[in-house]
Each structure stands twice: as C-alpha cells, then as structure tokens.
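Taking the form predicted on its own, here's one chain by itself in structure tokens.
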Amino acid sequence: MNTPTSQFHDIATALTHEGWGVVPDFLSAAKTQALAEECRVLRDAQRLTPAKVGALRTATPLRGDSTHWFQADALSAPQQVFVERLDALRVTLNRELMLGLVECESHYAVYPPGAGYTRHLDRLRDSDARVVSAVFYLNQAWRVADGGALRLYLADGSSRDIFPHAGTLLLFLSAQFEHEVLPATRERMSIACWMRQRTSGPMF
C-alpha cells in the first residue's frame, strides 16, 4: 500500500492532469467496516431522508439515496477518523495546486436495488462554493454484475465507469465533470463529500 503522503500527491497530481483521480485503500478495511455499520445503523433506525437537490433542497425523482449528513459538533468516532483522514487531504490539495479549500462537508448516501441518480452537475448553478467532490465507498465484497457504478462523463465525450467497492475515495472537480449513479442489484453505500472554498452564494 502506497503511503498516505505518496497517496495524496498522486491524487493531486491526477486532478492537475485529469482533473479526476481514484485513491485505493483511503482508509482500513477495519475503519471502512466501521462507517458501513455505522451507515446500517442510521438506516435500520430511519434516521436517513431521502436526498434532495438543488439550492432549494427539493425532493426529485431524479435521485432515489436516502441521506444522513455529518455534523461537525457532534460526529461519531468512525466518522471523526474519515473527517480527519479527508481534511489531510484537503491540506495537501491546497499545498499542491492552491485550491482555497477552506472545509469539507459530508453525508452517507444509501441507494435501495434499483435506485440511481441521474447525469447531473455538484456545483451548484447559484454557488460556486463546491470545488472539489469526492465519493467513498462503504461496500464489502461488490462485483462488476452487482451494477451501481458511478458513470464519469469526460471532456472528450467518453466515459468511466467507477464500481462502489469498499475502501475507494474517487475525487473529481465540480465544476467540470458531470456524472451519473447507476442503478444496482444491491444495496450500495457511500459517503459524498464535497471540499469548499469561500464563497458569497449560498451554502448548499
């Protein structure tokens, strides 16, 4: 396994060239296990809503996850190991390529079988606070029939499917790449993530 440093700089280095890029075993598979519970729990005592978009927070059909967003003043252990683990990464993003990331912010996405969401933008049309996104994936044992994978659309008109498999941060920039859940035989469990700059606009 590549050092957290090592990790992070070709990530880094990947978003100046690509401007997306995948880090592989971001965390544990015991601290990954831990979110996945956690992320059961919330969702077996209904404490996750369903998602909502746009400036306005609006229901949609577009979308069929169900939330649960991480509070900075209250966050459980395993998340509190994430948030540090991503704000390292937010440190050497703005160390390397001047970025202006000032915070992270976090919520667990559960998609029921058959639940997708569809092609779409994370920069927000009235914000430009969301510069960089970042999706980790909670999902033990995952296959490429199992479905679900996140669809990238690329500047040259193609594109990359990214499967949801335990332990894998995917990072892209918000603004320029739209993308697209696809649906999946199985329940599919991950943490979106967006790192901010400041900003004027609203906030979501």
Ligand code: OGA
The other form holds:
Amino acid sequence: MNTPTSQFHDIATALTHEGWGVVPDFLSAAKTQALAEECRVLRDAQRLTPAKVGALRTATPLRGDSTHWFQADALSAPQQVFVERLDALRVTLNRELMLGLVECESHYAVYPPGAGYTRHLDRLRDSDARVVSAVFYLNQAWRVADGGALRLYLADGSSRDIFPHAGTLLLFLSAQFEHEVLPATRERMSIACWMRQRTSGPMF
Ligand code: OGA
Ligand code: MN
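Moving on from the form predicted on its own, please list the structure of the form predicted in complex with the ligand.
Now the full complex is given, and it begins with the chain already shown.
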C-alpha cells in the first residue's frame, strides 16, 4: 500500500542505492494546485526575481528562471502544507540514512517558454551545506512533447529525463549529480528545495 510512510521508506531506499529517486504523488492534486495557483499569482504580481548564478550573482543566459524564496516565518497556507511534508521526509531520511539534515530551504521557480538551466551541480563552491536536492513539480497535463525535462547525469555516463508533472517530487544527492533543465514549449513551474546539514565553519 502506498501510505506516506512506505512512500518515504521507498525514496530513502532509492537514495541509499541509487543516490536519486522520484516520488510520483508527493502531495494530492488539490494541494499541488493550490501551490501552482499561488505561484501564478506571485508571477502576475511581479514578485519573482530573475535567478542569479556565480560569485558575482549576475543574471545570466545560463539560467532562465525567476524565483521566489519561501520565508520560514511567513509561510502561506499552501506553502505550510508543502513544507511540513518535506520536513517529514527530511526526518525519515535522517532516521534511515543518518544524514544529519537540519533544515530545508525552498523557492518557487518559473521558467518561461524557451528558458532552461544549463548543466550544473547544486552544491555551491563555497559551502557544503546542501546535501539533498528536491524538486517538486506544479504543471498540470504536461506532455513529453512539451519538453522541459530535468536531465539527470548518472555516474556511468548515461542520463535520465524526469518530466515536470504536477505532484512529482524528484530527489537526488546535491554533491553527486550534475543536471540541467531542458527548454520547454510552455511555462514550467517548480519548487526547488535543498535539505541542509550543519556546516563545519563559517562558510560565507
Ligand atoms: C535548480 C534546478 C531543476 C528544476 O534550481 O537548481 O536544477 O527542474 N532546478 O526546476
Ligand atoms: Mn539544480
């Protein structure tokens, strides 16, 4: 039976053996829709910021999305639901994999048609805080012909394409998997998250 507990156990096992895995129905359709609706409202209100890359934090053609960070002390109702579930998953991963993940950070991301994110690693050069990357998708009725896959590069040189279907959560180890976002023919919305460990010293 696909109870939340067995779902979380399965993804913990996948992370242990493969270093990555997918939870197909991380939230119900209604809860996912509420997040998608909020993301559209923020986009319409121009409360998304073009994403930046690198030490100079300059906007770049390497990355075409605009983002809006969740604020831990000011979560909306749909964000609260998502963050609680992600936190429950974090606790399961700590228990089953002994990862020592202390917190999550999350942002909405909207990629306009034609925008992508070139191949990269989520572990930042100046910090080893990010241990697990999670991406939750908000797009109803996504078709393969729409493009927009996240292409995950595996250690053996092959790759896997994960499509951004509403309700899908992708997890992978931040330090190990390079990945890219392929351009789509339609707008593509996601929540990108990182489960963080305590860092050894002042990294910033
Ligand atoms: C990122 C990222 C993937 C996605 O924000 O670092 O790789 O599918 N996002 O949105
Ligand atoms: Mn990434």
